[in-house]
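Next up is one chain by itself, shown in structure tokens, the form predicted alone.
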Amino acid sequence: MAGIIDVPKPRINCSMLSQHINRPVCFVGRVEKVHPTGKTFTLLDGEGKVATVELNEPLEEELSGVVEVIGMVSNKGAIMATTYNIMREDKGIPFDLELYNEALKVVHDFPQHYPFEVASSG
């Protein structure tokens, strides 16, 4: 069976949580606060929505900016990461969240255009 990671997951934002449950994502957002125990961070979506994420392992780094995670929606909508990736805004220039979003929506109106989720053939 292939591992998260190696599977076609949508990109989602924090209306698209309910619709993805014990599936796997790739969410985007901007880190609004990490949990003390730094088992839990929550992210700001494109919407300015909060998402919440649960990590197996306490971070080991301070995290802060833009993050993108892969992992399973649970049945709480929170997103149990599997992985995560700090996205460096180098050369002063931000990550446009609101555009993302507005990227997701077209993504997501038009799948026809966009197959990202594949069905495997076994």
Contents of the next structure:
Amino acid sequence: MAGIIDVPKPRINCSMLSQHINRPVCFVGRVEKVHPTGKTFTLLDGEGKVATVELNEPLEEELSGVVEVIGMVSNKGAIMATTYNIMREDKGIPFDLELYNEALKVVHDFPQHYPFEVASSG
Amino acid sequence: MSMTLTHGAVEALVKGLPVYNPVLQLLNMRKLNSPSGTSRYRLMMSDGQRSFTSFLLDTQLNHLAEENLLVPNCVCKLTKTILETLKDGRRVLVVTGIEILQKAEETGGKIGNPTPYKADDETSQSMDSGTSVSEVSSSAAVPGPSDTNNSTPSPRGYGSGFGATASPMKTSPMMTSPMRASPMKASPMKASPMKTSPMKTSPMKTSPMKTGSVISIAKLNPYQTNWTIKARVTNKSNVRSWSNSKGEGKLFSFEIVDESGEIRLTAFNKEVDRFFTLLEQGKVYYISKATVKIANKQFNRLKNDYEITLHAHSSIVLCDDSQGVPTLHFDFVPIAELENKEKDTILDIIGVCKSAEDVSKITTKTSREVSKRAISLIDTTETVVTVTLWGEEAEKFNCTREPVVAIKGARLSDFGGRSLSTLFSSTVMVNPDIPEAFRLRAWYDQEGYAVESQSLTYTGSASSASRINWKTLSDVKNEQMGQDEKAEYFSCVATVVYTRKENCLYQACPSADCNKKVIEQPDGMYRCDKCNRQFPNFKYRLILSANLADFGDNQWVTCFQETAEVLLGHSADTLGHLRDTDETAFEEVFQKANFTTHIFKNRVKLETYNDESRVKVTVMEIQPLDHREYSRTLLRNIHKLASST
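Starting from the form predicted alone shown above, please give the structure in the form predicted in complex with the partner chain.
Up next: the whole complex, starting with the chain shown before.
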């Protein structure tokens, strides 16, 4: 758990999952379905594609709306979540997932302008 | 003793020239039957020189014929006639006012030796041209079907009565060979549907109509009673009920389109029950047996002089074969031309939705709650206009990915200059499958998104206004703005990083238009040098010094009363009071303003104070930042920069 917190986690969508296998990522999507066991759920990204998220412990709360998940991408392309947070949409401004997706694409298309490496020397 | 007829009147009437109360002789009269029951009388009138067969007696005057007041050979004075030219060029004179001057017995027969007046060559040509159906039929039908037609005395097909005898160039006395004339116009389908109508063969086979002949919407007119049209429903309204002094009822209306044009239909009361659920937008139907009348332009904004009312005998049948029937008929007005149009005009518009406000709920005069949403559309004229959507359409509209929006039947308003509003009867299509939409999409993706557009709708908000001079804070120094002694204006997106709470308030003259600082006198009064008066009180006013920052630079600015109040979220009076009473709360106000991001409209100018010149920036206006709109602008700029390298 500690390992993933200090490490840069690129924001990705479903199309980028395959390029980040076994790497920590940050995935934002809208909750589609929650499995009855509460240990897994699916998210829709800004392009409408589906990603599966798996948890270590079952959910203790109702999950709906837009969620940000931090975790590792498994071999099968699912996200093994270490933590998640729900984006609040009750403050008047809804989360524009399509717009977020557009921003994601720009960040990935121009990595030279978005250097996200953490400076190793403190 | 024969009466004097008005020579030349017939030709003049048919040509549409003014003739005052012409005196004509009725040579012949024919009763036309229609399935809906009303008879129509067709008259052959002569002016002694020429005769014309296409006079129609207005139905309100039918009693003249039925009571034998109008009898062949009587002489009459036409006090009122209406010349109608049908879509195919044929001319009809509707007699709406007539006086019998001399009874038939007294005239002693036909006066003079009138020759039949043939309508212009143009008329005959237009009969041949027109829909492909009749083109084909005129060759096939002329030699052929006359036999079949002759044997059917009562006209069944379209063009009954009138159509059958419509061609003055073919026959003169209409009694002798009405049917022979009919092949020109009447029921080409009826004659030989397989031969003459390649496009319509299948529907003819499957058509449940016995009368079977489908005509185009453009050919509809009130004088044809037996017709069938095949068209697609483009727009269907909801059922509306009314209750007024005359009673109550319900209605719904819908619009249909075929290759020749469009027309609006309305169903009332019982017909609403019969047809409302049956009709679906987008589907094609055969419609027949309804009343065609002059369009009520107050409610009907289609380009058709006529409209249709359904009645108890009307028939609407779903058609499986919709080949050849277009989907929707649009007539788009370029956005830049909206300025030239009159307000309240109903028109069609298409554009790319650049931005949309969030949906809001308002309460109408009738205390109904209705949702509304304003969206901005831009087209290739590089002009933007605001369109208001209502109800469910407003609620489910999504403007991300900047869709192409086409609206049929929006109303132009002069609100905010020029703006559009959708109506009950409008059709809104998002990303429609029409060539115009693809063209717009291509234009927008390649260049349209970056265009500095002019908005026709003044909304006052920074996000939709044009001609804003957008700068970043580093530009102010790099471009040496404001150095030329002349004030320069610019707008920027920036974050407040510091607000100075010391000396932000001063005591000002309480008079309405005076904001001069007042000096406190020893006796407790406050003196204003400008008004040259003393006051027992003052009003607090703000001069706030703040530091704004963006990614590139920071900038000290001054905010006066109005903008300072917006930034701090409190009035000067409240702050003055707070400063004297609750120091902590006062300080908190300034803390809260930090790290808020806004759109600032600023003035930058070189100012001299005591021999020292400095470039000063004053905030003129503060607008809230719509993050989504701003993100979209940034994405646009990125794409623009990326494609230009």
